[in-house]
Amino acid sequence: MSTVALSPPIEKRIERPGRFILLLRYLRRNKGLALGVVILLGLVAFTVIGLMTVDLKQAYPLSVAAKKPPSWKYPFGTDFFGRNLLAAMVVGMWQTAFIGVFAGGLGTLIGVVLGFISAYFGKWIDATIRTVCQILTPIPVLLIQVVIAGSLDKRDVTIVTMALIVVLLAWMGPTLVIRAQVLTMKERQFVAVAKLSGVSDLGIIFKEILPCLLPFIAAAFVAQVFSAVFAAFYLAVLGLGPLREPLLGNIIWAAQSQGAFFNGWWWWPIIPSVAMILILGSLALINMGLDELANPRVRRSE
């Protein structure tokens, strides 16, 4: 009697979707984050294309005919000082992006380093960093920035100077956020197992804890970029920025000082105001979306 050998059952492989597919699914579910990303990409495309196609010399005074309304030749019009507002917007958007990314990135980096040092090593180091943050946090940041910017000679104020003024107290928020998260993570079982396995402190920080906190760090970075852009805009509107540079806030400040609305030059303050609303709105939407991604308590299910 012949016997038939039964082959072992074939296991079905469950293929997990890639990270890009998961990101697309999350963007489809989180409409606010998707809208913020689309607006921000549009602003980036406008700036990049403008830098390659527009004569950037026209972003500065006495380069074109003054007080011209929007037309085919000057799509955004010109201002009282003879600047092509299209060129000024391109340069101003680039300068705004530089201040936001530089100040936001540096503030986030300092905050992450201090947060990890404070929470992981504890003792007097934690007490010192926590005390400094608790003392400085109630101080109005914008007031300090106004005092510092106002005390500088206007000829010494540059884009880099503004970024450094903005970043002075930008590290406190990320420090407290990362510190709280590291305090929670260091008590997890996988950290204890890594310590028992002889992994060094730096190995635990960079290989075990840091990868788990990347969503929080990304959310903190976007929040700091938002704060930096707003602070730069606020200082420029008050006339405390580099006056010759076409920062968006400088354009609005100049329009106010020359009575643009009363003289019928409506396009002069309107265009940079709309651009700033789009920048801050997109960053706010992205920040809320990343916060939902990083915080399981507010994360929505599929």
Contents of the next structure:
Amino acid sequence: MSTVALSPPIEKRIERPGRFILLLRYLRRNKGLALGVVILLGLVAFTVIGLMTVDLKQAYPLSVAAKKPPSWKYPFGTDFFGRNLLAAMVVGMWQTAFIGVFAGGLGTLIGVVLGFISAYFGKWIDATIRTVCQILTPIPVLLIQVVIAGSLDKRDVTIVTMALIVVLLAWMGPTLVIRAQVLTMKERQFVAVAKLSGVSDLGIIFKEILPCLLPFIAAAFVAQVFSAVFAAFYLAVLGLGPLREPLLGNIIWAAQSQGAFFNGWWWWPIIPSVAMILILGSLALINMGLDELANPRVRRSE
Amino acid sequence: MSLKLVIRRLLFLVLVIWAASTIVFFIPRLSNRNALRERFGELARTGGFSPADLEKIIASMNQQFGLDRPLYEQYWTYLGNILHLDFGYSLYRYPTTVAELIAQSLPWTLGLLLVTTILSFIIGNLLGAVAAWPRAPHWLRAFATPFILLTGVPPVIMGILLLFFIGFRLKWLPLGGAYSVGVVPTWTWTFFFDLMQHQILPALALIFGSVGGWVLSMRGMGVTIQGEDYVNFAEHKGLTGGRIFRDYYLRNAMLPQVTGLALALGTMVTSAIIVEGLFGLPGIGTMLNLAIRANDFPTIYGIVLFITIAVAVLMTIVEFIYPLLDPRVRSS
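Would you mind giving the form predicted together with the partner chain, to go alongside the form predicted alone above?
What follows is the entire complex, opening with the chain shown before.
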């Protein structure tokens, strides 16, 4: 008898790309999201490198020669008040980022908490929160913010108060979004099972529902950052910002008050405008991209 | 629309106006700023009357405007005044009332707003509908893309870019103001053309800034409408592409956009105000700018309240018009 040696079966290698590779592949399909992330990373790099290398004192008035067009020494030029616009951009970008993340984060947090309370406990609590949101929504937020910012003492207007003013009337959107999501989530079977197994209310909220909501919360956060940056920018353009700070809107307000175009100082309003386009554009692209990610029906698969 | 629904909508409108008025009444009173004291303190420094006189003036002013009465009484009178659009006196241009100031500048803002809202609504919806229509020629569909990319850009920044390229570099159009310096407003064609030249850039800024939003929502709507049975049915009947596009597809996709119009009003008004400020057009926006610079609080609050009320009323009107356009809503 001869033995036949069977060669061991060839194991078919299944390709299991890592999470990072999957993320990169997804970004290749969702080009808008990729572009938004790239621009945002570029802006972060600009700000971080700028904060470390540029003399930040030059972001404030009377620190450099005034009204110089862009040159090798001052790549973005200098303004009427003797600010180096490169330094002003670095500081302004940093302050904008702070307002966006702080106000956006706080607004989202309030929205998530109120949305959960409203949807989970229902009854009169839900009715109250919903009615308040519905009544406040048609009121143009910026105008109320104008009233608040205008009533403040000029010395009290700082970057932090700006962010707080922005938050004050910007929690209704996320509240309604999260409320709607929790309402549909609540009826799912896994929540019913958890309830029957004796999981507490808080346990269900934190262990069962919250993890499923993360993509929506992320999308709401980006949307909130976008609207916070937008609102702070508008307030500053109206001259209600902290006037000493080189916030992007403030620079445009100052350029407009001094008739920059009439006097030929074109770079003064243009530089902060381009910065704002890049900031808001990247946030809008990321927002649209995240919408697609959070909504599997339209998500592009491989 | 049933009577009950009409009453509910009107009640909601009253609630919105009440909420806005209450916020505008109480927020300034929470702050430690005193508008009268600031204004007269400024006058006292420049005009040279003694601090004792200043106190007397402020006391008499407080009495005249009822600021010495208890808060609830002031609030009550205030709500009554709001009902007939009485927003008090301008502090800076006393004795002109805020209502008079608004009436002077309203036509400018209204004209700009009306033209730009209608144009961007029509252009945006057509572009969005075409972008989602698979049978449209490719070059036509590509038109929508640049507008979608502009969605995130605020109209003020569009304004600055337009000023730079068209006003500053090419010198085709003026850099700001309502009409050329030294021109006297008359009812002549030359003045009319001068006026229009100054309106083109602000209008373009507002249109470019808002078309993208309409394109996006209309494209999303168009995609869902294409799968509807009635569109398939029309195709199988052998109707021409143009007919299906116009009568079956566009009309149905437009309906939800009308509701969107109501929701977008607030944003449109705010953008118009800020763009006006940028270009120095003599509308409500420039008045708000001046009021902020001069710390003219009654004017700021009056403008804010007036716009809030106007937007709320317009939204309600659009909601009332909607059932006339959509028979399905009317019957239910």
